[in-house]
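Next up is one chain by itself, shown in structure tokens, the form predicted alone.
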Amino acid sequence: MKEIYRELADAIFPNIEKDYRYYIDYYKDKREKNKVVTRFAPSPTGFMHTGGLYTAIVNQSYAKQNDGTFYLRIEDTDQARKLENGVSEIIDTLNDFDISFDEGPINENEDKGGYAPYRQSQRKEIYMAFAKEFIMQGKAYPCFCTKEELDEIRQKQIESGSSIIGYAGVWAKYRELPVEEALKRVKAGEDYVIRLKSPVTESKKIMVEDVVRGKIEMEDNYIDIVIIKGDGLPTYHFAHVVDDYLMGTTIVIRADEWLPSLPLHLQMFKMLDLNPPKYAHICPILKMDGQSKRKLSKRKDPEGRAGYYIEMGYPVVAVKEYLINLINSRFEIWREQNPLLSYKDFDIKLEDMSKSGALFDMKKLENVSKRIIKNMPDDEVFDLVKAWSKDHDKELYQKIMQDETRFLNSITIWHKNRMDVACFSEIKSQFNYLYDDDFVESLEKCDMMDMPYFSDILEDYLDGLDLGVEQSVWFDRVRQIAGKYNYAIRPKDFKNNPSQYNGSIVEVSTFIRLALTGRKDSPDIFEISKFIGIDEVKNRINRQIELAEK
């Protein structure tokens, strides 16, 4: 009987001369034994999802904290969905977020590492060698079902109320086809796929182990799944088993959408008599949608696309710190206790990951980003803004290059002890009074113009204004003007006796602030005044007086 199986295997794979054991021997012992090995295995079918970035961070961090290896594998067996330069898109996105890998593709055509090729489309002969072994052992078979036949089988299952939905058991039309008949049909050139001959023929429960979720009772696989498609390429399930074994993956950390496939994958490892890796299925990133939660969507949500954060100018370290906080909520406490350490020093615990999903909150990300930007030195902020604007805001980049020293000085103004900026794309709009040469034209009437002596206070402020003095001298003059018009010099005096004053020095300072910035809140107005210069200060204040008197 074995000879007929071998003859069938040779007819299906006539050009596959290397036995599957050849590849096992070829790839073994290329790394240190007992080394932790993780991988990130995306498909080159479009922009990277934030969830993909999240998964890559978990894999990289877990490998590094265990002194292990992290590699990139491209799962491109779905040729119909593969995008041109899709591999470069993946690599560039990982590079943008400072996620380096020890092995894998370095561009569209080259790999680094001893387990190459790292693109599944280039490993076709390897998969065929393993599939050939399955055929020779009678653990897989050619299926000649047409699409119409498969549709008919499914319809009959539904109409009969079958407990089995899928190509399995009595519904597996070609499962028990005599090997001799299968051989004739293959030699006759009929179209076929290769299906796994599941050793389980009906529903039964098994216990599986997951690093994140612990022991789980699941239904074992009884479907005769396709392992080699009509084009000769493997399905994800089969390629995953072959690659993760040959490439020495010790733990598969992946999205929980693959959790239902775990019994199937473990089944195939067992059928090949290979030791499986550990598995950790991480929950998706969720978002509130009204009163309910849903998965963060690359299509519906701008923040669902990893590249969004680069385009908007969020510092990479801020995005990674926020995502690590989603990975392990105890990171927030660790960060408070270790404000000076790098996020890379935090140990990710897979068993501490959420089992129900992490809720993404843009406000929290913005707060993390504001804190990180606030704590950066001015020159580091300058370098980041300059690099970001070169690719994403040509107008801002040109302004920076016209006078780099002046732009650095402007950063010192809005950066000092403030948490105004979450991303660099906000700079021009938040601080247009520093960067807009025609800012005066945007000034508008405001409610404070109705307060007593608004115009008089601004006129007195302009009279003899000197920005060359010390700030304390400048502010003493503001106090004098406030007192002249019965505005309390000490805010608490006005608070205790509001009926005795027209207001406090806070309002007087705000009159000046409104004229210079068009806002009631801004960085230090003395520093702003010195930056824009005395002529522009006079221009803006006169414009505000003009508006008040209309």
Ligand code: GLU
Second form
Amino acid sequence: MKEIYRELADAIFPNIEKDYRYYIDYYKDKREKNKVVTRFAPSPTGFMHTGGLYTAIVNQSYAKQNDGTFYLRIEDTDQARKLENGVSEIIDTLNDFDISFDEGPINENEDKGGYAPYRQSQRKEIYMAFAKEFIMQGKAYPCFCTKEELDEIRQKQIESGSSIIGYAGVWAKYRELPVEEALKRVKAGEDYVIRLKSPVTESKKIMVEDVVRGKIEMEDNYIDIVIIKGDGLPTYHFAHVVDDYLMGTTIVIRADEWLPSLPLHLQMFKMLDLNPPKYAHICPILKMDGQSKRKLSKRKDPEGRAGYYIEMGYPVVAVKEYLINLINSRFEIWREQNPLLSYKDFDIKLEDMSKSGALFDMKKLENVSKRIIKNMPDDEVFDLVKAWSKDHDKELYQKIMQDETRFLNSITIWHKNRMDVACFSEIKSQFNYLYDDDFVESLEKCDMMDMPYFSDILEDYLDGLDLGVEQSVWFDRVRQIAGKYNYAIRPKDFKNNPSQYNGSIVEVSTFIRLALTGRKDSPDIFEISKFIGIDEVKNRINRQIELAEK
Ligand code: GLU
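For comparison with the form predicted alone, kindly provide the form predicted in complex with the ligand.
What follows is the whole complex; the chain from before opens it.
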């Protein structure tokens, strides 16, 4: 190593005394050997994207499946975009979705695990030690370009039809600046960033390997990218290489927006003479927008934000199951063969993941959720609704707390053999006839009121109504009333001879249902009646008669 390089490195990083090898040794063997290690590495810049949640689920599941370690790393080197309480926001969202990690930040200030600190803003000296090594080896250099100079370079590249666009090769103004000169300018206090001196200076293809996509031919990196910014913090690319090496990540599972950077990352591992991890780039979640597909957006699409599902009250298992289903084509078949197993028992094979893009379909998620809710025991639904309402619907929560048994009974009514509910925020409006004290006021005129004897039938029904009997006895009465007004007691008879009847027992039941629920379709009306009580039943039926006669 030339002494002048050391002098330059010392001038740039006067306070960095620890060699990069110190950190390599320090972080060595802090876990069991030969374990799979995955990580989730979000930036604390606001609400978590549904795609981020998806990446976290895949990383966690993959580690779990392989009896490995899953850790959380906070990538907060972009000081301008960093949000206050951003770390808690991430931890809370992961927590909401039952995603636990073995190591990483546990609140705004504390970390657990042997590789701490797990937030990049606290690892400045580590990146600097690595950058210092690069400078000493002549593999990185200070660049004093102003923004205007960079614009000028770009302009010239475009005008001259250069095949290279960017700060690279012969265009890289400070790449070949004599070290003595660079040293002088650093010492004079000029502003600069540190750039990688890419060993490649022109367009060249290489083969890279990705676990999801297999072998791919890509353009090698020839750009002298910034590795340390003016504020002394690293860029994503450099921090990724340093951290994923030191923290022992064995496979980097990340969004495929990073795939174009893979040659650069592999190049830096090679320049440091370190073994790279494996890479798996997972496809984005897409959404139909008119005729075309676009990326699901956390700003434009409510469902693009992970927190949306929690606020709406989708069971976490449903959201996770749908997301796994979304890009693993084998999942659907597996689910059919194993209807009762947890989605956690499904082995995620990275090789089988979608390579292009996964189309998000809210209807499908709703169906998954409805099926999952339907298969839960009543008391599990009760516990989930109670927990959800506590944070998201105070009024409902109060209602539950006033009489928990009554609320559980109401769940039994709408939950029995039905797939009506996809998320808990729907409950109050879908079953307003069970929960709304002023429900009667919402009853309206409807087309069925024009059918023969509508009011007479309801009046007869009210006359001597007894809910204390067996359901079969109650229904015999409904049949009798139907017969009296020439509505076929057996729907089949009406079907065969429609002109002979006014309708069938189905319509008669629907008259009652409409009065009690305002709907033509609902759970069992006998059970609903018992739940709301005889007085309220009378109240609603009288109101319906009144409306019919208006
Ligand atoms: N901080 C990066 C992001 O949020 C992480 C990418 C990675 O997983 O390496 O996109």
